[in-house]
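The chain below stands alone and is given in structure tokens; this is the form predicted on its own.
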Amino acid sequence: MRRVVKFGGSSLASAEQFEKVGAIIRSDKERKFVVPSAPGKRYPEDTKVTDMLYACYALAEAGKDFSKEMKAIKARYQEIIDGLKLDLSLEDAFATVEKNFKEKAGKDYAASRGEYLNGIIMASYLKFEFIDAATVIFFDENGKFDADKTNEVLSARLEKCEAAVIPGFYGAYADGTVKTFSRGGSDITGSIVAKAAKADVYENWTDVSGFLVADPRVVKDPVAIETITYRELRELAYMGATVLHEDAIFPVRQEGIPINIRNTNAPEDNGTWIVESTCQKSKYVITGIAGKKGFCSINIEKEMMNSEIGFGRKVLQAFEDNGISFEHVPSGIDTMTVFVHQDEFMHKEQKVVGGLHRLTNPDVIDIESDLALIAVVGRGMKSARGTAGRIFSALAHANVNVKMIDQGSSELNIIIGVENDDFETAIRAIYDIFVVTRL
């Protein structure tokens, strides 16, 4: 079974977690192509060396002098070497970057070289090929991920060679400027391998043993979720839950390839299988509770609405027509209520009511800030009766007053509008009553 491992920034954060990495990839042969993050915090106060680097950066861009910032980066690196007594030195490519820094070559470029110096040390330590992604990842002039170039030449190069290192977060444009991917791109550089290795599982470690149902900062010792299809778990990573970068799934749910969340301090955990689809059953009707505060509703009433063609279409134009994405939108007979980021939408609410009494002379318009949403997904409520009835139910014994629910024609999720300040009150008892007590 050919497995294409990523690991994370905590999992690679110091000489230490290296040799659990290292004993992990040995323990199965199949484990041939690695693709590392850089390295993230030792300790909780510690800084993510990527961190360090756009610091870095600013200074270099600004004309300053970043030598007290680079030393502090060598000196992170250098310790991961001596730890694992490597015979290896950093000089020239630490020469090159300090170059290209000076030489004002980015912040995509300054950023990746994380990656890029965790990689050489991983290849040396695993004695694999090292593969800079920046020969095997492209982007079109657009700065869009060129998926099929990007597969064609992977492909080809990873047929060569035995086991490699590949660098997560970053690819190169035609002309081999370093782009990155979004903030957490490791997962899809990794996603990406694992598709053009055409591997049988694309593992992620990381410091939790998969997704839980819930966010342990809000549920005490939330249950391990075993199995969740792609749909779900973009459902969830939508509404917040940040285990892996959401667009990681799509190149390989393209093959088929399931994906195996991992703990690198627990190894022996079987941690989240993600698939495609899946005949087992959940354990719960839930799979998972995700959400989100800060945002607000705008409601617009008008009478026999339902009767006037194009009245939606005309409500979400005066939002297009100020930048500002929707996120649900219930709507009754005579009302139509549009929930969209708070944030986007305060410096611009003046404009968007303006325009919807242009475009729909509406008889109210009322908004309402600080509300929250809240994800309930899972395959299963699809075969379980009266599931809304009991989130209703939990919620009302919490005290908590829903403001909107809205569920989806799948049946895979039903989302839950709340104030701000019921937020951790509502996901507790959601989670208490389909997991906890199971009524």
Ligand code: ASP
Contents of the next structure:
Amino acid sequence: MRRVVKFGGSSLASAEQFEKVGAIIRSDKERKFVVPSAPGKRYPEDTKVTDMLYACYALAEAGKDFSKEMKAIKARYQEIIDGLKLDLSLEDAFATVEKNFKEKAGKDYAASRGEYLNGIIMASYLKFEFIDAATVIFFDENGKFDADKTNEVLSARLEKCEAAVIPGFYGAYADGTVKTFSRGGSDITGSIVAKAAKADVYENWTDVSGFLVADPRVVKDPVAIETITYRELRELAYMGATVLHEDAIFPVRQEGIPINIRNTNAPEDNGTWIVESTCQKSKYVITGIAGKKGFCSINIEKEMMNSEIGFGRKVLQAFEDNGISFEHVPSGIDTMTVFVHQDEFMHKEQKVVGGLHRLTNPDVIDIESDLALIAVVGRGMKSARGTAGRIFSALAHANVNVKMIDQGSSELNIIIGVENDDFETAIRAIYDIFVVTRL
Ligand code: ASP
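Having displayed the form predicted on its own, please output the structure of the form predicted together with aspartic acid (ASP).
Below, the chain from earlier opens the complete complex, with every other chain and molecule after it.
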């Protein structure tokens, strides 16, 4: 068994956190390849080292003095080195960074140093080999991640070593120029390394005990999901639930490697398993609830619409012509409703309405704003009777007016439209009936 372990910024924010990480890695010989993020926040008002680097580099790029900002970054690393009592100096590494900042090596280079320097500390602390990600993770000339070249070079490199630290978040173009993934991209590196190492598991260590059934900002202390499929995760992530960078799924999914989300501060918890498919039923029928506010519905009515071939296409054409993507399109006999993002739609509203008139000649167009969409997701819904009934009776009891219902044919999720103001109440009511009271 071989595990690739990625640790997020909050897991590596201080020497104390490093010690927890060290204990986790040492407790299992299978944890051979480690992907660290840059040091994150030590307390809520703290600044992530990545953000400090961006700010520092902005000064360097503008030709201003950045010595104070660089000193603060150095102090963050020194605090970790001292706390771990390591016999390690980053003097030379920092001298190079400063020189490259002065030579305007680029924003990506600057940001990547967060992971690079943390990787050096991690390798020294664990006594693992250090592999600079710029030598094993590649981007093509268009800035696209080069999966084939990376896999070839990285797997050959990993085969040669017992145990290694590969910093997250960045790689390089063929000429060696550093490029980063988008923010939170260490998750992607972890997934790429897991694939190249032919790992059995990709462990992603963070500061929550897995992917939670509902957003903790809405529901107090929600339980964690034990097992979730990639498809369910996609549905929840699309609706705003975040735990993992979206692009981190692809490399491991392709290889059938499961992801295990774990909590560095509670390593005894099993966390969440993200898998391709499973015969394990979720404990609560539903797997998770997520949602987003800020939608508009455009309701188009036309008598005998149902028998007009091409009506739906024409309606959607009016949105496409204005570059607006739609979220859901529930329809009735003589009505069709299109849900769109309010901020995208707002300033193009009259153009779309004009287009709809021209293309479809409707009887009525009615627009409603400030709506929220909630997705109740669960592979278990397929075989459980009465799920929709439970959801709607919970919402009725909570006095929430349901504006829209949409159940995909996959029976993987039910989407509910409510007013923005009812959003939190609705999520709590659904959580309550499935997870707390389980009525
Ligand atoms: N340090 C980077 C960021 O803050 C990448 C990561 O942590 O995954 O976005």
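Numbering follows the first chain given and starts at 1. Each form is matched to the other, and the largest set of C-alpha atoms that superpose within 1.5 Å is called the rigid core. In this text, all values refer to a predicted model and were calculated from it rather than measured experimentally.
Core-aligned, does E129 move its Cα 2 Å or more between the two forms?
False for E129: its C-alpha shift is below 2 Å.
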